[in-house]
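Next up is one chain by itself, shown in structure tokens, the form predicted on its own.
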Amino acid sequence: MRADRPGRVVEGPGLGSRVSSPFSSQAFSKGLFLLLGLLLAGAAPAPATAVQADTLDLPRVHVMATGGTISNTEGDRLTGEELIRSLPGVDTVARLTVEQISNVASGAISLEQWLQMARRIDDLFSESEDPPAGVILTHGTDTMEETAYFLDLTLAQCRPVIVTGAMRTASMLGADGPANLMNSVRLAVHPEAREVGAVVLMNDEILPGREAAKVHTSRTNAFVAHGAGPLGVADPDSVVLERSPPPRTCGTPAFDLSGLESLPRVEVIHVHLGADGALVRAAVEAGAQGIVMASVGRGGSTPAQSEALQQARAAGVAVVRSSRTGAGRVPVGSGGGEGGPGALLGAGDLTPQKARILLMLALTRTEDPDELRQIFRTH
């Protein structure tokens, strides 16, 4: 994406489509929210433009927009563009790109925009000419550490990519969307941020991809790190690093999509009281390479459940444990190689939802039980 002329933004090759004119008309209820925010700010709007004239000299930071609880008002929703309009003083920060990707429920995200998002990012940042200091994705809450989780392991660069989004409607008195967006506009542009890599960044606080989680249904904290801890915060007066994000190598991904045009299905399956192993037994039947089992306590599961995994491995499929706790791990060397040659690990510290991600990866590298340990122990 480049910018043509002051207050338009021309697609480049990638995700997305036109963002349109600061201009355009839109419907009167959200100019209305869009004001009432600012004035409950108390500043004076920003100028319509996506990217500002007299702020070239600033980094460059691309939002890449999917919609989410951020953009919701009570009859619509807002585009990437508009959030960025309702941010006093950005255009002092840095240059700002945006790309709308889609405008949906974090549910509705797939795992092909998955890839696609992936490498739209990596392309930005190879761009020969201005790529951005940083990108930032605002999205949807539900399924947002998924989607850091799965950035951080198959992107290549190190680059700030800040997932950020918001826990109250833009309509709602106290939206925490725009200081949200704003903080993550500035964590872009941090010299200390340059290799900071995928992070989630809510309620002030900047949260490691792999172990950022949502742990509240409606409160503005809904995030933490389990077990890791924040990095850092975006206080009032700077953007603070406390610790600096597990050493990887950048320019080369955790795992590689090139050529992927889909990813392995993998299930997760909760364990409960009296659970049979009908659902083993039908992820199985669907074309599950993998199954992950939220596991009660360390890994446990009923009776029934275990008698069907053992099935699910004598068929090649590769089981995981995880814990449906929240907190705590499930050893990876757990299980061994016996009872089938479907791999059967644990997930280390990663929830259900995470060891997906994890699983479904690994399977496009591997089959073997004890690469796929390796794997686990790893990342």
Ligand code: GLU
The other form holds:
Amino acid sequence: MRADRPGRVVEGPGLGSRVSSPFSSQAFSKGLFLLLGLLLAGAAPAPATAVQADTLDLPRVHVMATGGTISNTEGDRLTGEELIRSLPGVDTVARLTVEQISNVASGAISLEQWLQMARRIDDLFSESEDPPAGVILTHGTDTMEETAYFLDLTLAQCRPVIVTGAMRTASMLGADGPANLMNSVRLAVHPEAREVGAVVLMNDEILPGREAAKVHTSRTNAFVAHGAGPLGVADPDSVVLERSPPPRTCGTPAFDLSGLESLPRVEVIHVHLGADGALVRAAVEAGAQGIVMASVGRGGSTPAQSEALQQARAAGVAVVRSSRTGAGRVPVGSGGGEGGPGALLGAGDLTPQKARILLMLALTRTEDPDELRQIFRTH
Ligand code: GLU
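Can you swap the form predicted on its own for the form predicted together with the ligand?
Everything in the complex follows now, all chains and molecules, and the chain you saw is the first one.
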């Protein structure tokens, strides 16, 4: 059985400092799996070195570990500290500090944890002494695209926040976690990445947090950036930024989380042939302030769902239509035409899960249909 350790927060040492062995005695069995994975992947474990004097001049990179496949071995989960010890030569690139946020499959990350993560990262970048050059979040791949977009919308700073993970566990042949993590460290300290913001780094590609999407269940090339393409790539020894992310105001978050203890309830409902309005009505009864439809094509739903959505809107629930196709736009709309102001609100090019995040955050600011429309046009 896997030992999940939600809520366990550990401040770890910088890599190499006070580390006497790559594998502590408690972690010996986990270490064996990791060692096996690394050897099979053709990598050597990190040497057990004391901190080097010149290491102190290297930039600091802070790793926040949350769990996911990158941490998984047969029967256990590696900690963040164990993950960074698997990176040969990282102590010539950066000084790593590590913190364990959770050790869970990414489906178990809560919205409250999102709020905590965003605040914690902002605090880290505001530290007066030795703030990190970048933050790396190790995360399960199933929902990392959501966390990356949430952070993109809520962090004050534009500093690099790199969400990474692995498609193959640490004990599988060809484990991709160590390479993804090492590339993330290189990106975090890259001079041209100082304002790259929240990105996903997987399979040698740096993808913008807004567009990054998991499009395959198992392959190492499971991630794409819909309609945007990568911001850069990883070479064997460095990362290369090929374009800049869209400009944004650094120092001010797109959505300010101050005073927020929770996020408004927004549900995603799938459209499919024969769907009636039951789930729409259930969402309203459950207290949803917003509903995102994973619509067919460019925003369509069944007649029964459309009727239930009209009723939801009449009850003050915000409705956004996105597409279940996985790519392309649902026009945000002008608010004119049939239905009057606030009629069809489309998600633009956001997938249903991303549109839900934007709608949750938008609803913390306004319920006005025209303002919501403006937010969907500009984020
Ligand atoms: N890929 C899964 C995730 O997103 C990992 C599952 C697990 O950790 O058990 O977290």
